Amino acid sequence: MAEHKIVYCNCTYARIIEKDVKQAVLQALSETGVAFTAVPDLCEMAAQKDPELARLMSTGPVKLAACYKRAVKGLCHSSGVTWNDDDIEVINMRETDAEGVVKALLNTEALS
């Protein structure tokens, strides 16, 4: 099984995720030494049709720390990015505390 790529959204422009949750998740990821990609704002990337968004979402299994799956999926579709439910897991930082988000991101079991 391929290793999951971790993508962290800082939700810089919408500011809908609690600042302390975002900071704790980012700090914990940084301290683990695991490779991850941090992006300023997935919504902005989708609005700008940033080709990096398509690359991030289409290269193997992805664990994504962001907000609601339906929102991220809709943004990707609207910007022409292919979405594969079998390869993308969204961990919702609006509904899950920082510890739960980090645990879900670092869990190497198959996507559910």
Second form
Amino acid sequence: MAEHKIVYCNCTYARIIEKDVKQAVLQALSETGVAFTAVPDLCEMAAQKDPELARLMSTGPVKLAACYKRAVKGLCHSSGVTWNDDDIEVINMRETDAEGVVKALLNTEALS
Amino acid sequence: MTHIVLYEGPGAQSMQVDERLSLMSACLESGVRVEASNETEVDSDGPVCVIGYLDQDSAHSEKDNVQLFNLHELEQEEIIKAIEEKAQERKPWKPWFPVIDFDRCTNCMQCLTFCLFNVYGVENETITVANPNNCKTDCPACSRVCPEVAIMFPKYKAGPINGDEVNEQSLEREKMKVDISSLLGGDIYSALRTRSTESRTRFAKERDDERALKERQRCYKKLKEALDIPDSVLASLPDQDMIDMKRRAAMDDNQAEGGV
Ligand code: SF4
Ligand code: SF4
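Next up, the form predicted together with the partner chain. The previous block was the form predicted alone.
Next comes the full complex, and the chain you just saw is listed first.
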């Protein structure tokens, strides 16, 4: 993946991602000083058909820390956002530890 | 809704890591989107608050939609308070609604007929989640009636309903293959109501409070276990008149569109 955007979903309105993982990821991103966008809840953006979702997900390569790829893809579909599999890498914070998430977000080489 | 930019580009000094982190966390916990950015251009037409150690002639200052919070002049606590006030524009809602995996969906419409809260609709002859706000928080029942395991609730506790890959093991674990018809005989909601009416009748006839109550509880328990329906949803099931009205409305719509 070439130069990519970093997007972090905080899943604010549910407790499905461990708090420690979320905090450690945010902390690491804050420490590096890298540019990134943090959204409170991607599900809410999809439900509201927030145009910002399209800007984040379909304008060039993006690495997104959230939950399962199948869920995120479905959310994008539900709000009419084009899904380009080559450009979007979803890092699942429900299954990956903080170190793995940060590594995947910051590593500019393609991971999968 | 306002979004926040933590700006540390040209014309601004860097923040401390802790400062950046606590502002970031405060925004997210208040439900506000936030960007860490070094770009002088704000890519948004909506209201934006730019926070940073900004020089007098900051590049952001001339834009109409941009409000500046200068950390040289304001305490971090004051800024966080202002963010929290802006966040009050948001209606409290846990974003809980079905998400369809169109790689699996066959457009059979079973979810449409099952859900009595008008969450589903049809657009261009394709199933759609028309009213996500109508969905009952924490109720994943419709995902269990989808024969293709195509309905997800991303905030659900377990796979494959939470979006995890669908495999035989997870199907087994979540009892996705539960045959609803055999469980309670056809329309699950009407079965539930019949059971509850039957129990009431029996209750009246036999004056056997305990047995009637137990029968109802058994039925509810079965439903709850199989479909994971929360008590609040069971308690708010629509009555027969409402269901009939819904059915008639759907038929009228269908006829108006030239259906059979
Ligand atoms: S996309 Fe996933 S991580 Fe983000 S808010 Fe929805 S359920 Fe939570
Ligand atoms: S029940 Fe499942 S397969 Fe049928 S229309 Fe609904 S989502 Fe699609």
